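What follows is a single chain, given as structure tokens, in the form predicted alone.
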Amino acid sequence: MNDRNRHPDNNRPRRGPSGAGSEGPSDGRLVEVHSQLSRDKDEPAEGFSLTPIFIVFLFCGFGFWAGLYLTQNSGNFAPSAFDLNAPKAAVAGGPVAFEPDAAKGEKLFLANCAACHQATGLGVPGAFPPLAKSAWVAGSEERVIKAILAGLAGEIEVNGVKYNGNMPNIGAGLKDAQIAHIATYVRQAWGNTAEPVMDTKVAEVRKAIGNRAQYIPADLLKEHPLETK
């Protein structure tokens, strides 16, 4: 059979104008393109670029300026503004002065005393005596300070009603100023009208009684009898 009678081989790849087959560029062409790209690509520079270092110094300078600005324009802010034990005012040119604060005392009372005496100051009938309109918290400030510092155990009569409870020495874990705030609050809340209590007075009483055990109500009344109206 001669060649002109042969059927064309459809499986043979056809070449385009560039001589490449339908499968893509030849290996030689790929090597040539890769070499060209390698020559055109810039070589990496040695060392470090100055731009990132400049940015670092810029941010450091901004941070220093911001800190200096906040320090000079803080409006005399102090963290003690949120401290229940911190004084509210300072004497110009002198030491910090304590100021009894019934509002701070209320927060401390709710956290340490309200479970028994209740937030209303009315106590629990038959269990815990009331503080509202109670002669025990009026009059002598030392009586209420000692009760907070050392506690009370035994029979106590308040507003004509007898109770036989056990008050723990909650003041042992509190600072003098905190006790002064609590005492001030209970002496001025729920219709009570006694004078506020200073932290120096609490410190004086604490030093005088030391780490004594709980008071028996009768013994505390011997030291500080209830005032008659």
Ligand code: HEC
The other form holds:
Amino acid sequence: MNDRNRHPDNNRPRRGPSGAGSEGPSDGRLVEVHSQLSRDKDEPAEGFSLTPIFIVFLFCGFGFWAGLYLTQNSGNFAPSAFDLNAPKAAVAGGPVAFEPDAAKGEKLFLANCAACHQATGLGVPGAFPPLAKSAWVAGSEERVIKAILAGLAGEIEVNGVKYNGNMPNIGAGLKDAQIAHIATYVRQAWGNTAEPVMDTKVAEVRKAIGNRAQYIPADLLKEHPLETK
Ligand code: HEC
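Previous: the form predicted alone; requested now: the form predicted together with the ligand:
Below is the entire complex, every chain and molecule, led by the chain shown above.
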């Protein structure tokens, strides 16, 4: 306790020990009262006193409960509810409908396929067959999907030119939607004009072939012969 906080009475000049003939309490009485006071009152502390820990827990608990309450009772509230351009399915809280996207497909193609087939889709003579104007890419979407999922190894003829190479099962590491974007891109780039590919079709084919080993091109043709123009 510092001096400023003392009762002014304490600073009065001391009186004689007996206190006889003087007004006010004796020194002995003052000491007694003072010690009584300091027993009853807490020392004033500097700064803030710590919040009792149970209050902290109480508020944390309340915050947690509020979070749970909001997640369970928000009625699928989403920021997109106010976005007039948002797809309908998103507003309803359902999955967003898949749209084959050749632009996404191009990015994925550059990352996963262009090292061999080249960004031009023309491949590398004697090593990697072209996808541009390739009869393998047009027509049956399942043929393309299977080639991407399982890969190809062995002799193959593309646009009248023979190759004998090895394409790994690139698609095994890609998602259905990613493969659908890639397939859509290769079927529509470089002058190709085939239909886009849906992710559900990729999922279907993936389920049907499982963890199949690479296709020998002739075997893939037995399942999906090249369409005659
Ligand atoms: C490591 C190199 C490599 C990568 C990466 C690769 N391919 Fe191939 N691809 C080949 C080879 C080699 C062949 C020919 C296989 C054979 O000779 O049996 C081929 C064949 C094909 C064919 C059938 C033939 C044709 O030219 O139309 C398609 C379709 C195809 N690839 C698409 C793709 C797509 C799409 C990707 C990316 C997801 C991809 N490839 C990634 C090497 C590759």
